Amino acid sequence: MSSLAPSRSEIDTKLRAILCDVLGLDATQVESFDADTGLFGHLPELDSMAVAGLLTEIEDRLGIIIEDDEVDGEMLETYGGLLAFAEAKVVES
């Protein structure tokens, strides 16, 4: 019996936890993020050095592989963009 892919809600919850853990953000702040909340270029904690750690943690916790050529500014620009990317990768795997 194969396990079901995580739901959108489960991915959203995991992604918010990853942002808190990797970037040291306050849970209350992250809970207020919506699809249009700016990430890269908007959160001082998410600089170019933090991106690698963030992506590695997303891979580990969601059980996906993120190829270098899939990483672009658009996926990291907003919370909605990152969530949509993560959901698509989970469906692929």
Second form
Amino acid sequence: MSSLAPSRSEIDTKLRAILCDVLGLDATQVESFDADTGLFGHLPELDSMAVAGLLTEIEDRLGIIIEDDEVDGEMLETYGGLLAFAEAKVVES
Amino acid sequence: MLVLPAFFDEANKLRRLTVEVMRRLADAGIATVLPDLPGCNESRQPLQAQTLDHWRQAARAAADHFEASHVLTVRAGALVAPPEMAGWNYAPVGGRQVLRSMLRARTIAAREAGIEETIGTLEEQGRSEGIELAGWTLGAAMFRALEEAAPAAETAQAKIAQDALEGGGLWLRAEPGESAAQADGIAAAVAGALGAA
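Okay, that's the form predicted on its own, but what's the structure of the form predicted together with its partner chain?
Next comes the full complex, and the chain you just saw is listed first.
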């Protein structure tokens, strides 16, 4: 990985900030998320409109493009799943 | 001061913030006017017949009619502001990003309903025949213009970035919200600069 690529912790920090902003969640609540914390289907704030906003904001802030067929239940089910997806996209971009 | 609102779905989410900023400016002795974009809200024009150029002409006509000295734009409102007018762009955004959020919301809702739609095919439909997104019916000319539209690089307007305010942008929220702190911040940036001028 080149030195220009954002580190894992940087992506983690950005992703938590995006969740805070998009879902209007409290920063301390989002800081407590771990890999197994449930997202879609668990957070009442995360409905389909919020998913659309979330994905678009992730694209803008991480500089990636998320294709339709990449959006599935697994990617949005847990915080760990979403983070792993974002990390993989940043590496390939 | 002419206030140009955010577009479409973002306009709903930012309506309260926009009006709260106008109230604060009124308290500071600054008169503002917020016209409806043609085809939106109480406008009698059909939205699907609108073009971005028509909105630019309408914004200029409103500035002339109200003899506005300054303009404050919200989000994509920056795309239609007369570039030579002094003023501010709050969190300006390109048309492509506005479309992409609405396209994605439609594909996700379609998938939940068991219909397969992709952003790619919806984009083609939007360019060729126009499309309804999140309840807004956009003509093909408007769709194509939005895809290309970015805030002007050279403008007489200063940017008010979301980073400078407390918290995240309200347009991101699933439900319309409000923030007194953000309204305070935007109004202070505008009133402070006018006071210093």
